[in-house]
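Next up: a single chain in structure tokens, the form predicted alone.
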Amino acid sequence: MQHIRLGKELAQTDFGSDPSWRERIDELTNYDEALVPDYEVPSPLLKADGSKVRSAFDWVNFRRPEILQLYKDEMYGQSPPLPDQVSYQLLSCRHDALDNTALRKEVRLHFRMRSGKAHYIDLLLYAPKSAAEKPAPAFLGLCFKGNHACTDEKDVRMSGARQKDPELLQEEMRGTQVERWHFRELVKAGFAGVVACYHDIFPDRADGWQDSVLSLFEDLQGFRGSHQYYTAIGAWAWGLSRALDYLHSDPWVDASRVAVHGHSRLGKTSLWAGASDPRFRIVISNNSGCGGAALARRMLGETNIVIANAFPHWFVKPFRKYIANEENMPFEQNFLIALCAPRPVAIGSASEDLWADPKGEFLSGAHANEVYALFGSEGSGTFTQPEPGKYHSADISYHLRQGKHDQTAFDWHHYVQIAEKYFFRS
């Protein structure tokens, strides 16, 4: 097939630092479900050895580990170390926030090494008024454009500066993603909503490096594309759990009860997070595509090519083996759902969004059913994809909402319904 051949001739070449490529997108990307090669799923219950998993200890203990270190090597990248002194400064709290509908706090989580290196993340917070009496479960997420953007209270600090982008600091940035953040409806539902921006702990830009957090642990000055051991994707999920070991100390947060959310490439982020951070009780993935949810086999959509060559700091150096060659790859993305077994995952597609191969991510859901039966589990229940508009609940969840890539009021209720589920009546 033209596609996967032009990927193949191009990925003898390594196009990081030239974007001559991207002139023929069009021809690497399949949108014809008639034109996806045959490819076999591989299970995630198969060991390097060969033998089966056949029970919920084997597969905590043995299997899981491995998955784990592969995606470690291979992908994610390792996980950063814990720095040397980590502190927590309160830089603001109102108890009349949203028209006196919730408790607000603005947090900045300091990470300072002997070096006298430092790095700071900065949290916003809304939690229903009960929270002052009772903590609240939550939900929490990575931004793309400040903390400012996702609320519609002018006073909220803004965030994100380290992107380097005047245009996110601007006054018109404030409350432009609103609906993605649904703060209101959250507290009158019962949660807490947190939220950072991703560009705080590491600059979504192949030389973002050196502004990172990364630069806590060796000197990246001047360093720009692919690194052999971390990854933007695996600082930005190390940032969300350091935002939950804060959450462990907030009066307002009941931190046994978090679920991790994320759009797009913050979906991919999300899944990695909750992957190799089991305190996440719920994983929430929504529009995630190539590299989140989806199926790389599949090759529809958003491929390894492009994503490796457009985006060289999301994934570690040995991942550039599997460029035109996801048949080849270890792994598939149904072990990454597999990853989070027992735990509830929710995935999230938009009819619209063939670059992010909605089929795919409910098939990665779907693959992973074999690892929550060994704890009981039906996991999705079924390989049969719903039609648009309609949820189906499950301890591995899918909706395909009408539209294009977005994060919506129609895929927060789902959301909000699986945490009720989980959060309240379990």
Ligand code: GCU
Contents of the next structure:
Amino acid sequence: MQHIRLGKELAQTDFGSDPSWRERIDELTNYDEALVPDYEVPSPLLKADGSKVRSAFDWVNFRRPEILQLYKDEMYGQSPPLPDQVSYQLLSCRHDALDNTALRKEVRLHFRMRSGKAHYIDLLLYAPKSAAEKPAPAFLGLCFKGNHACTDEKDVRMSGARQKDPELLQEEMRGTQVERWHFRELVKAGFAGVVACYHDIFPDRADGWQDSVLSLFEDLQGFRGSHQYYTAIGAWAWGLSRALDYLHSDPWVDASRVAVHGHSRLGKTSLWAGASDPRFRIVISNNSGCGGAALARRMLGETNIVIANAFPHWFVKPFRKYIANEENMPFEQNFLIALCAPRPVAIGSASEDLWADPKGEFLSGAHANEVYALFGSEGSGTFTQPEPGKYHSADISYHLRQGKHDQTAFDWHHYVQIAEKYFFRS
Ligand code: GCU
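The form predicted together with the named molecule is what I need now, so please give it after the form predicted alone.
Starting with the chain above, the whole complex follows.
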């Protein structure tokens, strides 16, 4: 297993100053199921002292907080505090959006500190017209390319400026990710759809710290790489929670019925947001892969050595001790799914997205079943990965879409079905 040997050899190397290591990513990566090492998926129910959790009471009060703390200390970082002052500014409001089928508003979330430091995030929100009388359940997620990329409506404000990438703010960027957001269809099905750009919370680069919301709480001028306590993923998840705070005050949205969703690195983020903030009623991971739903120990596709060096700002410094050392992690990604129990979780994979290890994404859900069982739920109810193109709907749902790394209408149909089941029928 050449990829594993090479990883161990390079584990202590500091890649930060040497971009040439990227050329070795192929050598470090395995896509062959036959070369997956023998591994054992740890049980989330096994406590640090060797005893086993036997009741939901024990899980909720003792084991869950222990695992949450482990993830904060070793992977996603601490949850940032609340700013001294939070206020909401309505930037625009229309009752004739999406060809007169929807309500739409843009809202700025202002965060201010007594020190004078300030930061804001812009939300774009669509809701069905009926929401004017009766609040609608919502899908909330972050986007890569600015709110203006998620809609074909040309008068939506551009966002994402903190990334300082002029391409994001070009007119041509408008509407380029409409399928990923599915707003017209969501509204038709009776849901609100809410988005903010992740760069506005933490610009996604190793030196994004000083322009991030975290700089409200600490002087991060000139800081780059991994921080001991905070991460970009933690900041993005924090942003989702602050957006949910806002939704509690929005009369168009029923904030007790919000599904958090995200694709890829933002799927890692939605899982962490859902795991750390139980107010999210459904948690959706789309192609989240390594550091998201995929089991780390399988080392198929992306592994810790690649992710931690390519994206040092995503994880805390202590995570580096698990580079090429996946087998000794005191947790596994089935723990992350288990933290959401007994709330519904949906995991979506894509057949050509081996980088994200679809089978590993499925298995982490199945290996959370024993925690769901404490609540009388079957979880996924199966250890057999569903056929490509089939929706497996359960408290832990799964599907393997045929095709590439993306969030498409096929993925959305499943997520909408699940939200209909839990938000409208139970
Ligand atoms: C890279 C990265 C993945 C991530 C993906 C994305 O491929 O290695 O971990 O999920 O980008 O966010 O699109």
